[in-house]
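Below you'll find only one chain, the form predicted on its own, shown as structure tokens.
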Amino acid sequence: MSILFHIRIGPADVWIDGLRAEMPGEDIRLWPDAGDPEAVEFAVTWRHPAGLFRQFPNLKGIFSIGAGVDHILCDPDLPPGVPVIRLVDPVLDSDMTLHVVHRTIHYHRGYHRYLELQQAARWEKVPFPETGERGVGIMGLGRLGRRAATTMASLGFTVAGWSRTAKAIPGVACFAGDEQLPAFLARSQILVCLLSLTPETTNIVDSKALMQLPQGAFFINTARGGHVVEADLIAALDSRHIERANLDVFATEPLPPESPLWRHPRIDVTPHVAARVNPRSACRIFADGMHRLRAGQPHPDAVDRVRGY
């Protein structure tokens, strides 16, 4: 049996001698070289062509390189009662709530005014309010969103989270569902998106939710471009509704040198950095993984393909 690699992200051979130091013996494999396709037993991906999957008929398993799964569960043909698995690594929970209470951080204390200000070789002071005054919202409490929330509060800020479902975390306001968006964006004055991707958050950020946060507030989305309607937000910046924004994720990526997201005055971009994965954690989970599977066991990982997360 094998194991299939198709990637888009990093040296190929990272990943392969990763996987092959913690699965010794094993036939691992880099698409377009998969050989015997009834012999390919799991795989592991980034953005696959659509169908690939559908030529291995003893797959038992399909372990996303990243957080994320909406770019395993867009394919219209993917296998049915294959496992697919979302990459859990603390390494990467870590990075993405250092990203988060960075630009936090950043904008409530508004040093983003202070590169301005050194522009005009101005010295001038930027007032902020007190810690505990600033409402960040952070949408989406799975695991990185719980992480995220759970450390904004741990520092003083006044911290609320919305979810699909109910949940309740310490220290943090939790909201559910549609009726409760409207309230919870009306107390986010930095909103994080931490959503994942599914037909019913899509274009989520659009107008009507930008409209209903308060105005002057900032917006962080780390999750996928796919959230966000763009237009809408750069109309909303463009009235000075929302003071600015960080993306870090975009609907198209590489985000093309034509994008406005790139030149407009009050979006700050980085390139889908906020949380890197980390081939040599990476692929130990994914060894973990792949032992289970083989022993039968569930995966706590997999992912409920009607949620979509």
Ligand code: NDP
Contents of the next structure:
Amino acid sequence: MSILFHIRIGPADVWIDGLRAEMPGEDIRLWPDAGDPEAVEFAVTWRHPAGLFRQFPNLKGIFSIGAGVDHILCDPDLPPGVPVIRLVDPVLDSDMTLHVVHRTIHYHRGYHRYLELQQAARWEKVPFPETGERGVGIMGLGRLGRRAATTMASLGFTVAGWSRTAKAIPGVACFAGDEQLPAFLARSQILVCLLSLTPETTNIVDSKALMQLPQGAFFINTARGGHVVEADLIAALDSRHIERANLDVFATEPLPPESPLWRHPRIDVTPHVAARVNPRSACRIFADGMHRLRAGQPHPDAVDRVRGY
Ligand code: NDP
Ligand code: OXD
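Form predicted on its own done, so how does the form predicted in complex with the ligand look?
Below, the chain from earlier opens the complete complex, with every other chain and molecule after it.
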């Protein structure tokens, strides 16, 4: 039997070496060199070509090289019944929390303004509210959102979270469902998107949602570019309803050089680095998952394919 590794961009060697170190003696193959299709038992992938997995009749599991699985579930030709497993790694959790904390404090304290002031050699202090007066809203209270929300609350921010199903998280005002979205947005002076991307959450950050944020709000998107209507965000920034945005993820990645997002004076672009997958720990997690599936055990991080995350 074999394990097929597929990655769209970036060097594959570190991954192949990592999988070989974790699973010595296994036949590990780098796509497109899949070998005998009947022998492919597991696939490890990031943004595969649609239909790829149909040709492997004995596939027992598809592992995402990332926390999100939207890049797998969007394939209309995914073989039915094969578990799709998201990457759950404490390294990702803590990296994401650091990114959200860093960006939130950056905007809360007005550090972005000091870059401009320095260019003008102006010694000026930017006012900012007390931490407890700053409302931070986290859209998505899953693995990453919950951790970001509780960390922001522990730093003294007034934190709210929004999810599909109701939650109770100490120190976080929890909102759920479409009816409670406006009340959640109305108190989010800094909005962080950490939703999964599904048909229900695609384009959720549109002009209607942005206009429900308080005047002068900040927006941080570390989830997926598909959550945001880019033209609506640009219009909200241009009208100064939204003060500034940090976009880490984009509908098209890498972000094309001609995208207006690169050049907007109040958009801070980062290239999908909020939480970077660590090949060493990820290969260990993939190997552990494959051993479980081979032993006939269910995988705790298999996603619900109907729900979409
Ligand atoms: P989870 O699947 O653990 O959590 C998803 C959250 O979204 C849940 O709270 C879920 O609600 C909520 N949600 C889903 N659908 C809806 C809906 N219709 N209405 C309201 N809430 C909804 O995801 P993770 O925490 O692991 O990941 C969050 C995001 O971060 C993903 O988009 C992922 O791809 C992205 N990511 C980005 C990285 C980067 O470097 N930029 C790195 C890693 C991940 P409920 O709790 O009720 O189910
Ligand atoms: C992701 C990841 O899902 O990088 O975006 O893990």
